[in-house]
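Consider the single chain below, provided in structure tokens and representing the form predicted on its own.
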Amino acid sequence: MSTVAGHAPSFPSRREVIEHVRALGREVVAVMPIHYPRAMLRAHRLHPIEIWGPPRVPRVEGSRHFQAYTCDIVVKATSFVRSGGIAGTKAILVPHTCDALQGMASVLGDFLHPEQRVLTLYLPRGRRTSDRDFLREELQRLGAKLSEVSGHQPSRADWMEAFEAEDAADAALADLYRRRERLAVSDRHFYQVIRAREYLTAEQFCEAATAVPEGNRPRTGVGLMISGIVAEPLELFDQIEALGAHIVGDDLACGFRRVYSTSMRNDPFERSASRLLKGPPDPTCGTPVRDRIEALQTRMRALGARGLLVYDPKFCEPELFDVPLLRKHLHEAGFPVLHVEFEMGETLPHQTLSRIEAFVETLS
């Protein structure tokens, strides 16, 4: 595993990671976005491989089971499941990130009946004491299901090993963001490393994060903050650079929103709940838009962002609810906002690139 300045980082493939974790005595669980208890899966001898609506998967099969206004992540992930893309996994875990994903869990569990066990995780929409208590009980329920899937009841030693490994990987992710300006890699390569967290083991991710080289890499043009669920395809970052801009930071669900704070609570379920509730502001977690706006303003000023690019899959309701107020208040604070909706595919439409180019020109 290596990352060389100017060259794409090299990681094990998903197939190689699956073979590796099975050699360690663990089984694989397919996991939908966004927030879930990694250490809990590891303690139960399970390993997550995340599914973010693979861009190359056709919508056809998934479209048969959802309304036309359902987002690509859900539709394409369902197509992926139906086509055998997660064959050999023990279960599919669907967090209640949004109504569309909750609907996906119902469609899979109640109607399509894949060979994998369909597991759900209902996340609270606040960060009060009552929310933490609810999430702890929900994680206890999920833990019982995971024991049934894996046939393993974690010992205290299992829990401690799992938290140690996953906390180290969380710290490595946070450190990548802290070191971003000193890293000698392009935006595309940086996000390839960030998103490798979606399937590498904790140890592999720590190795990948440590291997990212530091050095002087000129970053010219307009600095942008990018927000949204997932930035697909990765070609987007190359195109933004070609248009005279670069990414100084993100508010992506697949990125910075999963920079969690460490919890040291003794009870493993309380510790897992506390971790998930200590992430950055996130509309899928019910963060008040006022708090999100304040956090974005603070980070954009600190990072030197000139504007915000909100880049979302079509029909993403949690994101869409916030856009009008984000646009209004950030513009008043001196940060113009461009909102772009996209359909997940292998290439970027010219219309999307034209809108981003015009936005960059207005900021120049």
Given for the second form:
Amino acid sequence: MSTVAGHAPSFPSRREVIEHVRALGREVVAVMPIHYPRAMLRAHRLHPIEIWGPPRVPRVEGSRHFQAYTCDIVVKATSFVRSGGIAGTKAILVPHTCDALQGMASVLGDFLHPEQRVLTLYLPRGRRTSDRDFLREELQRLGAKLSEVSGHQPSRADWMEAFEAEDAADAALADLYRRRERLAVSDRHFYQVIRAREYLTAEQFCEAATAVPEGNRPRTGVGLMISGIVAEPLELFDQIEALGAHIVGDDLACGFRRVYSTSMRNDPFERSASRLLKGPPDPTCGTPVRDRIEALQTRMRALGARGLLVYDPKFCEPELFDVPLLRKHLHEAGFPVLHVEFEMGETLPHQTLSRIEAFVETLS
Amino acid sequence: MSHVAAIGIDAGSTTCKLVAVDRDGAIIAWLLEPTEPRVEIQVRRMLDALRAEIRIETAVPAIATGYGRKLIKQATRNLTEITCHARGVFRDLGRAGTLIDIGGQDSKVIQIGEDGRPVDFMMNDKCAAGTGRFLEYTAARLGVPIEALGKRALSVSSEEPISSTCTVFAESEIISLIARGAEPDAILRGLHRSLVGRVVSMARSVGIVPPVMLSGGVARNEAVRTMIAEATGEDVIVPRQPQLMGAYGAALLGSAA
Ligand code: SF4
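Please supply the corresponding structure for the form predicted together with the partner chain (the preceding block corresponds to the form predicted on its own).
What follows is the whole complex; the chain from before opens it.
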């Protein structure tokens, strides 16, 4: 594995990762966004490979089963499952991130019956003690299902090994964000590494993260904060740089929102639950919008961001609820906000780029 | 004649405009044509036509804007329509406020700050509803020439509400209204209301800071002006040459006037 400044980082492919984990005696589980207990899967000898709306898959097949106003992540993932994209995996885990994903879990489990087991995870919409207790029970329920899928009941040693490995990978992710200003790589390169966490093993990710070189990379132009669910295609970052701007920080569901704080509780389910509830503000976790606004303001000030680009897949309900208030309050605080909705594809439409270009001009 | 300080080129999706300004930012000459498929060739020809009329030094900056801006090789720089429209209208009307620009294939709302720079904006460039194309298509169904649309819509007091915001569905709604014997001018009035409803709701999401200013080709349509004033409760001010504001702003930004 190598990571050279100015060059694309190279990681094992998904296929190579699958072969690798199988050789280690683990089976693969497809996982939908956003939050789920990684260490728990590992303790059960399972390896997660995430699906964030594969861009090369057409909506057609999936769109037969959902309303026209369902996001690409859900519709394209359903097409992907229907077209055999997750063949060879043991199960698909669909966390209750939003109504669209809950709908997907029902459509798969009740009507489409893929060959894989469909697992659900109900996530609470708050971070109170009662939410943690609920999640703990929910994780216990999921744990029983995971044992059925893998045929393995984790021992204390399995749990400890899994927590150690996944905590190290989470720490490597957090460290990448901490070192961000000093990294000698482009925004595209940075997010390629961040997103490799979606399928690499914890050890592979740690290696990839520590390989990101530090060095002098003077950053000119307008500093932007990017928020939303997922920034795709990665070409977006090249285009933003070409427009004379760069990303100083993110609030992306596929990025910073998964920088969890570690938890040291003894009970593995309690530990997993409290960890999942210790991430940055996230509308899909029921964080009040004012907390998100406050956190964004503080980070934008600290990082020197001039404006916020909210970049969301079309029809993302949890995000759409927050956007008007984000716009209003951040604007009042002196941070203009641009909200762009995109359809997942391989290229960036001219209109999207034009909006971002106009936004950068207004901030220049 | 004064010297040309800069040229603005607005390669829009419906029309292509060229504006030359002097050192004080006054318009010396302009050209406007329907956009051709090869806009870069068209701009070359239009620049030659402009040179045949006025003396242009080779080092004069040329700023391109509009959807085809990146194709214009003669441009020394390109900027988005948002920045250029804001600058052009601010210079022409001398006011900060809310600019609604309704072009042939897109519409935008720009909040212009006290210094003439855009503070916030919103664009509708994915859907024909809320653009000039909406009126054009639907008017074609009624056989009314585009220049007469506004006058005809204001000539009646009755109005046929058009519930579809989508251009395609609105067209079939018109067909059923005609079949039911509805008055064509009342249909036209309803169509204008529908377009205005769409752009005003976009303006509301940005926040309406008075005065409301209107640019783009559709600004010439008196029914659109009247209905925007009714919907916002604000007077609507229109620059002298509403279609040229993008090119004018581009030229101003090139000359720094
Ligand atoms: S993009 Fe939004 S609506 Fe779609 S799955 Fe993600 S959170 Fe849910």
